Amino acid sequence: MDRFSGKTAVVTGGNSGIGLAIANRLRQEGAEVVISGRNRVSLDAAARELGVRAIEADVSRMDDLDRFYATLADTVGKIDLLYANAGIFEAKPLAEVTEAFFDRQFVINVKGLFFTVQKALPHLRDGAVVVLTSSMIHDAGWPGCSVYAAGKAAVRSMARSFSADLLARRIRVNALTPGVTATPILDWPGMSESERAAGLEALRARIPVGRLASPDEIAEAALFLGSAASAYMIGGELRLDGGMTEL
């Protein structure tokens, strides 16, 4: 299937996890794919693995975003699909949250995503598709996740507001909302292997389907949002969380 043949797709945070899986599936279905990321080593490795173009960029830095889109304009031209996926996850109990901790997550997960889309506007074709990566945690009320959850709730809200702003250009914006997914975000630095295993088992116990999502199945949902099959969906949210926020 070549649903995206002739399309140019950009995936921020495409050097690992869900972003890497999305980029791979887009490439398999005919898109010309460009990925971005902050880590040069993993970015180069992903580009070699997938055979796609990679541009180093930190979404929290406005000069990086300007340079990123200028490079895109010079190399691939207009964008048909934008997956604003770059983000970080860090947890800390409410009483231990510092201003620096708060600012770091909001600068990357909220401000970075906002300006990723805003600065893309001159480069998006009319009728393009934008997909924002949120998280089911914004509806879950997990301890230690207040800052991350608030940021992802903002992302969900942006899907609605951006859609309203871009109606005249027929640009659809929707939110992709994964549950717990088996990606490097679950490596949890500082934990022993036994502690990590116990943590993962505790997560599985909270998921009604009894397992973590794979990046590939989240990517399949992302491609649905980017395809003509979701043409009647705008400002919405596609949630894949194994029933965690429903049952």
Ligand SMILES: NC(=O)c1ccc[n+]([C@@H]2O[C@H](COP(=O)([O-])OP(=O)(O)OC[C@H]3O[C@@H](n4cnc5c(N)ncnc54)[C@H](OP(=O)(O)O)[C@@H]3O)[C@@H](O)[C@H]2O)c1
Given for the second form:
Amino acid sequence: MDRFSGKTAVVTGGNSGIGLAIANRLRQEGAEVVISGRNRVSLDAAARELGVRAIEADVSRMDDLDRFYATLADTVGKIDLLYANAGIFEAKPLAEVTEAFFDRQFVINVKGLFFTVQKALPHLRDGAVVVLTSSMIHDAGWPGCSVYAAGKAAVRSMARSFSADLLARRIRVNALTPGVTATPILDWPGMSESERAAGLEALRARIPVGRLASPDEIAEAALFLGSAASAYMIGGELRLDGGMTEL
Ligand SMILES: NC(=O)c1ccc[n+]([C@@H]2O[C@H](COP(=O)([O-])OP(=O)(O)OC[C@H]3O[C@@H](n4cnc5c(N)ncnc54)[C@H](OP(=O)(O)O)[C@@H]3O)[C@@H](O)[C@H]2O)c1
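Show the form predicted in complex with the ligand, please, the one above being the form predicted alone.
Below, the chain from earlier opens the complete complex, with every other chain and molecule after it.
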């Protein structure tokens, strides 16, 4: 299938995990793909492996975003699909959250995503599609996750408001809402291998389907959101969480 031939797609955080899987599937289905991230080594590796363009850009730095979109305008022109996917996850109990901890996640997951979309506006084609990566945690109460969950609730909310602001340009914005997905974001720093294995097992045990999601199955949903098949969906969210929210 070549659902995306002739389309230009941008995936932030396209050098790892869910973003890498989205970039890979878009490329396989004919899109010209540009990925971004901060890590030059994994950007280069993804560019080689997938045959995509890779641009180093930190979404939390406004000058990086300006340079990113200027480079895109000079190289690939208008954007048909924007996946604002870059994000980080850190956990701490409420009593231990510091201002720096709070700011680090909000500046990337909320402010960075907001301006990833806002600064893209002059470069998006009318009728383009924007997909924001939220998380199922945005409407759950998990210990240690207050900052991350609040940020992802903000992302969910932005899918609604952005869609309202962009109606006249027929730009659809939806949220992609994964559950626990096996990606490097779960390589929690400071944990031993056995602590990490125990943490993952505790998570797995809470998932009704009995396993973590794979980045590829989340990417399939992301491609649905980016395709004409979801043309009637706007300001909404597509949740893939193995039953964690509903069961
Ligand atoms: N895995 C899960 O269980 C899960 C569940 C729900 C939602 N999500 C969301 O899914 C998205 C992708 O996460 P993932 O699971 O695929 O994790 P991942 O493998 O760690 O990927 C995160 C990506 O975001 C990029 N990134 C982080 N900070 C950035 C910044 N300041 N500027 C530019 N790029 C940045 C990283 O690139 P660099 O390393 O180069 O910075 C990386 O490519 C995130 O928004 C995450 O919150 C994940």
